[in-house]
Structures are given as C-alpha cells and as structure tokens.
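Encoded as structure tokens, the following chain is the form predicted alone, with no partner shown.
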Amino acid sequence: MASFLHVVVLAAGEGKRLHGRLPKVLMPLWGRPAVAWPVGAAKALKPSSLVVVGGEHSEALERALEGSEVSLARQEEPLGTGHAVLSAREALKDAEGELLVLNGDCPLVTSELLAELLAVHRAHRGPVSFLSMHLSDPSGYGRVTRDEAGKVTAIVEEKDATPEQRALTEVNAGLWVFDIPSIWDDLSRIGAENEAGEIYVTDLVEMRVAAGDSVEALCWERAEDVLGFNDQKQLSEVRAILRHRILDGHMANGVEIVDPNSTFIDADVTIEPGACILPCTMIEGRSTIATGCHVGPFSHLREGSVLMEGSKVGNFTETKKSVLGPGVKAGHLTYLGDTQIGAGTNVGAGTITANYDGKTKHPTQIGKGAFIGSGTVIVAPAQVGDGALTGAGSVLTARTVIGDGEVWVGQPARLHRSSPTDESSGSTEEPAS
C-alpha cells in the first residue's frame, strides 16, 4: 500500500499565563489566529488528512478554522501530549503512512522545515523522528539526552529532570514524525508515571530506544522557526518576527516599504509590485493595493480596502470596506467606510462618509472625477455623481443623490448649480430622496 502523509496539530492548550480572553492558539497574529499559521505550513505539504485537536474551546477553534478544510478532534481531558495525539486516532482510524505532529502555538514554523524533517525520517527509516534545537536558555523545554556515540537516548521533561540534565542545552522542539499504525500501540503502552501524571509523547523515545530501535533527531539551527509562546512577552516576540517576515516578502516582490520598523501589514493583504508604503501605516485584513499606489504616512487601511492603480491614501486617513478607483486621492484626515469611489476623484481633507447609523452600515457611492470639498460629511446611504462637487464643510444628509456635474453646498447641503460652469443657478432645491 502506498505511504501517505497525515498531520495532527495539537491545539488544546488554554494559555492561562497569557491572561487573555482567548485561548492562546486563537490569539490574533496579523489577521489570522495563531493556529492557522502551523496549519498553513502543514497544508503546503499536501497531506492526505489534517486533524486539529482542540480542548474546551473546540467550538471556537472550529469557527476560527472554518473553510480551512481540516478535521477537528477533541481532547476531553488535558492529560498530556501523548493523550492529545491519541485523541486524533478516531479521525485517522483508516490511515496508514506517516504521521506529522506539530503544535498549534508555534506560528513561526515553515513548510521548508517540515519538509526537511520528513526527509530525515524517510532516510532514517526508524519509527520515530523529531526536531531538536540548542538554546542558551533552555528553561521550560524537555532536554534531549544522548549516549557517548551521540545517539539519542531519551527526552526528559524539565520538571522530571535531574540538575545535570537541566544543564543540557539541546531541547525538544515539539515536532514529530511517526509511522502509522504503530504509533497508536506505542502511545497506548506509555504510562503516566511522572510528576504531572500525564502521558508524554516524549516517553516514546526512551521506550523505542530500550526496544533496540534508533530514534533520529534533526537539530534545527534557526531556533526562531519553532518558538512558541506562553506569556505576553513571548507572544510579542513571535509577533515581531512574523511581522518582519511579511514585510520582507512584500519587499522581495517589489513593494517599496520606506520604514519597515513603523509599518504593520496583515498576512492576507495583497500588494502589487510598484506600490509604495510610507511610514506609520497599518494595513489589515484582506485588503488589496495595486501598483502605483501610495499609502501613508499615518494611514490605516482596514478589512476590505481596495486601492486601484495609482490611487493615494495619506496622512491620518482610514478606510474600511471601500474601493478607491484608479487615481483617487484621499490625502488628509479622512474616513471612508463602505464607500465606492470612481476613477480620478479627489477627496478633500477632513471628509467623512458616515456609514453607521447606530444599527446598520450603509454604502456611499461617489462617481468618477468628482471633487469632495474639505470637511464634507456624507451621511450614508448617499450617492455623488460623476464630476460632481461639494463645497467645503458641506453635510450631505442620508439618501442624498447628487447628479452628474452638480455642485452642492451648505449644512444640510443643497443644490447650488447644476454644473461647475453654470453660474446662473442658485437653486436651493431639496435633496433627492
């Protein structure tokens, strides 16, 4: 029978030391829950199946991973990593091949690392392989012990380690490859004779070595790839590394990021080569920025913002679920929510599309080549036609419809003239409804 790859992501930990409102695997990291990062790395290997093991927060985990094409299993009691892996047995009852196990709170893991660990396991042909690393401060990690020949003999959890073992710097990184179905029998035979009374995956190493098998450890030099987090300080360190990886990816693709140290971009943002991101800018969610766009400084693009070719968003401007057509300019002190803007329109300083009435969000449509005067407030829903103009400080009440080429001024705004060149009209006609 052909050998297939199956993946289990352990995501049952609560992360109580974070003191947050969410389990640690659901903590947001640049637009994704933390667990989505290792899930994404594993999916790049195209496994036959991928199971995420949750605990008390399984329902929230399922919602967070909706659409990710993964299976969910539940660890009913927190009885250790070995018990967590066994919790996936039913979901993998017909599986054969290799089982890759990784932790849901290790968002820095890469598909390249996982592929190399798999290659080591396949070359070694043993029943168990795992990833290790050297840390100058190994506190909190299980220590890897080796014999005089350098072969792995055991992994000792810190709480069970002797002082000599705690002095070791090679630690277990928490990534494993096992053979299926033998892993299920192995885990079923592990006892819980330790201080915590839990079933440790790490005990498989000593058990297999005692049975005469060889266990292979791939010692990974770049420790940051497998860093996890248990408190807010560690979370901030992981977040910073991920942020710079995202920025590095955009710059490698031809995006100009003037000051990476003050730029924050979510993982699912799309930016085309030739765009320029200026300092002190945040871009969130599934936003899209086309070539030739300038964003910033001090701009905030929220979920669903779309900037088409050559558009510009500047100082203290915020957008959300808004589409700015080619060449649109919104340079200063502006909020655009649920707004569609046609090509070439100029949005003056201090413009606000007031999209929320306290109960519901409403859209605003602004046509091509329009000129929105400084300080204009557009109370949605509203529509501004092609080539239309609003005077500085105008307030467009809800359901206002400004025709193509019309000029509106005042508070509330009224039709001033039918076109910018028509000086004869001084109409105070009521706004359309």
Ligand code: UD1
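Residue numbers count along the first chain shown, from 1. Definition used throughout: the rigid core is the maximal C-alpha set that superposes within 1.5 Å between two forms. Just so we're clear, the structure is a prediction, and the values are computed from it rather than from any experiment. Compared with the form predicted together with the named molecule:
- Leu72: CA moves less than 2 Å between the two forms after rigid-core fitting.
- Once the rigid core is used as the reference frame, the Cα position of Leu113 differs between the two forms by less than 2 Å.
- Relative to the superposed core, Lys361 undergoes a Cα shift smaller than 2 Å between the two forms.
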The other form holds:
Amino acid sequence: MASFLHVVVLAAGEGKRLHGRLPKVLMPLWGRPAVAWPVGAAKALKPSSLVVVGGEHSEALERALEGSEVSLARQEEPLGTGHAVLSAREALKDAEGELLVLNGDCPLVTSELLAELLAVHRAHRGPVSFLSMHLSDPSGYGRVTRDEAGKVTAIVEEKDATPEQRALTEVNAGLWVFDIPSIWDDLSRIGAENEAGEIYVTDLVEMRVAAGDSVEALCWERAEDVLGFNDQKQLSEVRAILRHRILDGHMANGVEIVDPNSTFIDADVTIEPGACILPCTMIEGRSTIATGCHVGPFSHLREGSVLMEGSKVGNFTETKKSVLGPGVKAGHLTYLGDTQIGAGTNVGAGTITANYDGKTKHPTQIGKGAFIGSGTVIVAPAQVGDGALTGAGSVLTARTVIGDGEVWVGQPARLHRSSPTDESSGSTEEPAS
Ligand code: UD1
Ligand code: MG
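Moving on from the form predicted alone, please list the structure of the form predicted together with the named molecule.
Let us now look at the entire complex, which starts with that chain.
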C-alpha cells in the first residue's frame, strides 16, 4: 500500500470540564486557538490531507482556522472520540495509507514526536499504534493495561476503571496511527457500552488484541510534550509550558529577555536578535520588534505593533496597530493606537491617542523628528508633521493637522509658532515639554 499520510484532528468535543468562556479547542494559547497547535505540528509532516473534525462550534472553528489549508468535517453530535474519527470518513473516502489521529486538546505535541510515532508504526506493521506516557498524577486520562509479558492489552477510561487500574500511571496520550481503510470497519464495530455511553476510539485496542493483533504503544518520556487539558488547572499548566518554549526560542535566537518569569509573548510575534525585553511585559499577535529595540518594563504591545530598529517603549506604555519608526521613544505612561510615527520622534510621558469615538477607530500620523509634549491628548484622526512640537498638556481635537515644524499648545491646541525656532509668530505662551 502506498504510504500516504492523512491526518485527522478531533475538535468536536464540548469541553464541559473546562467550563470555559469558549469551546475548549478555541481557547487562546499565546495568540492561537488551542487546536491550531496540533494542526501546526501535523502540517509540518506534509500530509496528503488534514481534516479537522468540528461539532456544534464548527463555524467558529472554521473562522479560527481560516488560511491554514485544512478541511473540516462535522460530527453532528459529540458521541465520543471513535465516532469523531468516523466523522472524517467521508472527507477521506478515497484515501489510503496511514491515518494519524490527534486529539485537538494536545497543544504541546511536536512534529518530531509525531514523526517518531509514525516510524514506530511502520516498523511494527500492526494495524494500530498509539503514544503513551507515565504521569505521577494520571487523573482524567485513559490507563494503559499490559499483560505479564508487557504487551498492551487495553486502554481503560478513568470512569470505567477499577481501583487497581486507576492506580496505573501509564496513560494514553491521545495520538494514534491506523491503517486506512481497515480503520473504518474497525470503528464501525465499536459500541458504546461504557459509563459515558460514548463510542471510544480507545476500545479499538482491546478489540484488535482480542483478534490476535498486537498493538504498539510508544511510551514517550517527556510527558510535557503530550499533556492534554480537560480543566482550567491543566490548561494553565499547558499554557505555562508553551510560554517558556516561546521564550526559549527567542533567547536561542539572540533576544535578551531579562526576566522570563514575567514576560509573555504570543507565538506569532517576531523579534530580531539584539532586542531587549524588560520585565513585566506582554507582546501580542503578529507584532514585530526590530534589533536594538527596548521594550518594558511594564509594557503591553498589542496586535499589530511594529517597532522599528532602535525604538523604545517603556513603563506603562500600551501600543496597538501602531508603527514606531526607527529610534522612536515612547518611554512612559502612553497609549498609541492606530498610530504611525516617523523616525526619531519623541513621545512625551502621558501621551494618549484617543483613537476611538465610541463607534469607529481613527488613525493618527506623526512625522519624523517630532516632539510630543508630556500629557498631549491627540483626538484621532489627526496629523502631526515632521519636526513639529506640541506643548505639555496640549489637546489636539479631531482632524487637527499640524504642519511640518509647527509648534502647537493649549486646550484645544492652536498654532503657537510656525517653527520651533521662529520667535515672531503666535502667542507668547511657552510650550512646556
Ligand atoms: C481522551 C482519551 C484518553 C486519553 C486522553 C488524552 C478517549 C475515549 N479517551 O480522553 O484515553 O488519555 O484523551 O488527552 O479517546 N472529541 C470529539 N468528539 C467527541 C468527543 C471528543 O471531537 O465526541 C475531541 C475533543 O474535542 C478533544 C478530543 O476529542 O479534542 C479528546 O476528547 P476529550 O473529551 O478531551 O477526551 P479525554 O477525556 O481527554
Ligand atoms: Mg482531553
């Protein structure tokens, strides 16, 4: 049989134990929905097809996975993991080869691990292989039972396990390899005679063993690659591991992270080597930070923040969809939203771009070499020219356009001088900055 690889990611469960604000597989993990993590790991193996099985929240799932080139299958009712795999049958109807199945709630899984599981399956030549791990606290997981010779005999879900079985620490990680098409017949023979009344994919193990096949479990030593999450505590543990993986990646790449314990960076943030991230800082979305930048302490860079070479964002400064040109400084108590700032501009302490009028967001443009005085409020849309200056406490009302080199002061701000060096025009009030 040709060794085509097909992947199914199960994401139709209700996630009841999480009591979450969102369906479990859509819970955000460092800027990506949880399900996007196993999807990403599987895609690295370049499968012939990748099907995500969604349920009640399929539309939201489709939106969350937009652009990631996966197909979606729908499981009309969450009747169990075996039934969920079967729901992908139609989408894979002409497929043959190997079927890699991943639970959608395993965001720590890596492509290296999946490749190893596939290699074990190929070497073993059995119809079913899965990944197991040892956990000191196995609660919530299906336990792997073995015979005296050490051969896998079954996976028993916690709800159905005897006290002796519950004491077992080897658990099913929820990652499988099957052969197509035999898997479809196997799955259609599984019943729902268990405590939950669900069709469990795990029942395939006992069924195949009873039929005389051997089922291979690759026991993975680094449990932190395969932890699932069913409740908020497990979610927070998974989140913490992913967070440190992201930070470790940046540090390996030459980014200085002064205190990893108080730094939070989304997975799709780009940071060039030679940037320095100071403590108590959060960087979100697809923000990018160039070399020589300083961020923090206590900064919050939201979606779409772009810091060009050598710019600085400091204490209690928040940015969103804003581009700070090379050498821009926004060091203190500032909010910059939907703002473009040219090279070398200084943004004084307490500057606020009031970008939202209650209905719509508006842009602010500030030129290069400008000087925004402390406490300036810029009601957007507004423009400040190159080399312009605003006095401390100025309030620029909406649609203000400050020309290159002009000095504006007051509330509402008005022209004070036509250039910072021109003594002849405007009022006598001095801009304090
Ligand atoms: C499952 C395994 C358990 C394993 C654990 C690893 C089964 C029966 N149990 O338990 O042995 O130790 O994963 O984390 O397989 N899903 C659907 N449709 C459904 C039910 C679930 O798509 O009808 C999806 C869920 O969205 C989830 C995945 O399948 O992504 C696993 O379901 P979950 O309810 O988390 O199973 P566990 O109880 O964790
Ligand atoms: Mg689970």
